[in-house]
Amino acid sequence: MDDIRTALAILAILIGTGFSLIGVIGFIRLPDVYTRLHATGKVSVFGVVLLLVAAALITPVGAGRAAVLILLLIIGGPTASHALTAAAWRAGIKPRGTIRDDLERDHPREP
Amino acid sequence: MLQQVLVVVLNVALAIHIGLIGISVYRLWRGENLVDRLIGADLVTTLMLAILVLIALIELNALYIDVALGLAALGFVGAIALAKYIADERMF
C-alpha cells in the first residue's frame, strides 16, 4: 500500500514541477500583461496544488494542512489573477494583437 | 527503492523551482510595465510557496505546510491590495 501511495507522489510532484515549468516559460514568452497573467495563473493553482497532493499522500499528518491550503489556493489564485487582469485592464493596457476591444465598447474607460 | 526514488524527484523538483525563481526574477528586473512587475513578483510568492511545500517533503515535517499557509494568504492579499493601487491611480 505505501508503495502505490509513492509513486503517486512522485507522479504528482513530476506533473506539478511540469505546469510550473509551464507556467514560468510562459510568463517569459508571451507577448502582453493580459497572456502572461493566463500563464502564471496556472502555476499557483495547478503547480502548487498537485505538490501539495503529493504532500497529503507521504505525510498523511499533515493531510488536514494540505487541504487547507488546496482550498485557499483554488480560492486565492484565481481571483488574484482576475483582479490583476482587471486592474491591468483600467490602467489604460492595451492587449496586442486583438482585433477589437469589446469591454472599451461597452463599458468605455471612465477618465 | 521506491523511497530513494522519491528523494532524488524530490530534490530534482526543488531545484528547478529554484531555478525557476532566478528566472522570473530576471524577467520581473526586465518588466516593460508595472503590471508586469507585479505579476512577476506574485509568480514569485508562488514558486516560494511550491519550495516550501517540497521542503515540507523532504524534511517530512509538517511545520513548512503551516509557513506556506500563511504565505499563501498574505501573497493573496498583498496582490488584490496592488491590483488595487494600480486600477485606481494612473502612475505610468
Given for the second form:
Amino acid sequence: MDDIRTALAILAILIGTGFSLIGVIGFIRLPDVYTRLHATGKVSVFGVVLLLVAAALITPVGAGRAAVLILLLIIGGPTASHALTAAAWRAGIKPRGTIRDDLERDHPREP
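Right, the form predicted together with its partner chain is done, so what does the form predicted alone look like?
We keep it simple here and write out only the one chain, dropping partners and molecules.
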C-alpha cells in the first residue's frame, strides 16, 4: 500500500512539474498580458494542485491542510487572473493582434 502511494506521489510530482513548466514557458513565450495571464492562471494552478496532492500522499498528516490549500487555489487562482486582466484592460493595455474588442464596444473607456 505504501509503495502505491509513493508511486502515485511521484507521478503527481512529475505531471504537476510538467504543467508548471508549461505555464512558465507560456508566460515567457506568449505576446501580451492577457494571453500570459491565461497561461499562468489555468496551467500553473493545476500544476500546483498536483504538487499539493503529491505532498498529501507523501505525508498523510498534512492531507487536511493540503485539501484546504487546493480549495483556495482553485477558487483564488482564476479569480486573481480575472482581476488582473480586468485591471490591465482598464489601464488601457490593448490586446495584441485582436480584430474586435467586445469590452470596448460594451463599456467604452473614459478619456
